[in-house]
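First, one chain by itself: the form predicted on its own, in structure tokens.
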Amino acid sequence: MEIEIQSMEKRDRYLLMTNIVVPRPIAWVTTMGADGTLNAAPFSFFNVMSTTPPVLGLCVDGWKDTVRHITETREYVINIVPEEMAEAMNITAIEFPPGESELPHAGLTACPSRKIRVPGISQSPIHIECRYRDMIKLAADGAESHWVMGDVVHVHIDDAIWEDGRIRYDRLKPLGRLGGSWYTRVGEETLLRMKRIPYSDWKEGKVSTRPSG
């Protein structure tokens, strides 16, 4: 199959790209408007951009409350979505009218942040507090998206999923985005471990390349 992606309709191009790049982590973003209204929305065009400095990036299609709030307050929280919060996360993806908070509709409660004014979601085990760094507008064919980059200023991790300086993924059970209406989950039975191989060990044949559970 050979596809001329530049000539595709916007919707078909979106479906193709989101079916190819999988699984994708989900940024469950809480923001606060200048009037104090809280907003929550999930975005799967999201990832780590840098560790030094610590920067996360997410892409928002159009000029939504999330982008407007971030440009107004220059602060936001990225909450990680555990499997048990899948339904609530999906409710926050509904296109509610501007200025109407999604949290009450989804049965969610806000919890205070340590370094910024914008709160996180209590039901999420990981809150990543961010301050706005930069934004790139991506425009074509009358449509536009906004790639937002934020500096991580504080991270909260629930003790229940933290052990020996590491996150226990079998306890966190993060939700991942696939194409269409499909998602993927992480559990103990799906975890695959492969350690990085030093060149010296590889050259001397000292390592096994087999992944382990």
Ligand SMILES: Cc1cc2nc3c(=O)[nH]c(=O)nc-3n(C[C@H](O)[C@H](O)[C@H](O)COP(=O)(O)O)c2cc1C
Given for the second form:
Amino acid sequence: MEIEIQSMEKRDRYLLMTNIVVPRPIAWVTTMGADGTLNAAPFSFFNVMSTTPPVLGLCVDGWKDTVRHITETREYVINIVPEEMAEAMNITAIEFPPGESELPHAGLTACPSRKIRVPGISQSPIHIECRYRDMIKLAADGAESHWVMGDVVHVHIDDAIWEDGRIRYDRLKPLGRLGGSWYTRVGEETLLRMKRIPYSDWKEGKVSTRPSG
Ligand SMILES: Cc1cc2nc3c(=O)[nH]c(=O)nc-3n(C[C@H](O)[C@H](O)[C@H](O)COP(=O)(O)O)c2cc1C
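Based on the form predicted on its own presented above, generate the structure block for the form predicted in complex with this ligand.
Everything in the complex follows now, all chains and molecules, and the chain you saw is the first one.
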């Protein structure tokens, strides 16, 4: 199958691109409107942009409440979605009218942040407090996407999922986004461990390339 992506219809291109770049992490973003309304929405066009400086990026299609709030108040929290919060996360993706908070609809509560005014979601075990840094607009065919970059100013991790200086993925069980309506889970049985190979070890042929569970 060879696909001429440039000549595709918008919707088909969206389906193709979100079907082939998988699995994607989900940023469950809390923002605050100028009137104090708390907003929550998921974004899977999301990743680490840099660790020095610590910057996370997410892409908002159109001028949604999330990007409007971020550019107005310049603060937001990226909450990580555990599998058990999948349904609540999906409820927050409903297009509620501006000024109506998604949190009570999804049975969620807010918890105060340490360095910023915008709160996180209590039911998420990882809260990443961000300050707006920059935005890149990508425009074509009358559509506009907004790549929002934010400096990470504080991170909160629930002690229950943190052990010996690392995240216990089997306890966090982060939800991953696939194409269409599909998601994927991470659990003890799906974990795979594979160390990076130093060139010197490779040259001497003393490495095992086999992943371990
Ligand atoms: C798992 C998931 C991932 C999503 N990822 C994105 C995304 O990366 N970019 C985007 O613009 N919308 C994305 N959406 C749709 C938004 O969450 C949805 O439009 C939401 O209503 C936006 O909320 P807001 O208007 O309060 O900002 C996603 C929805 C779901 C369920």
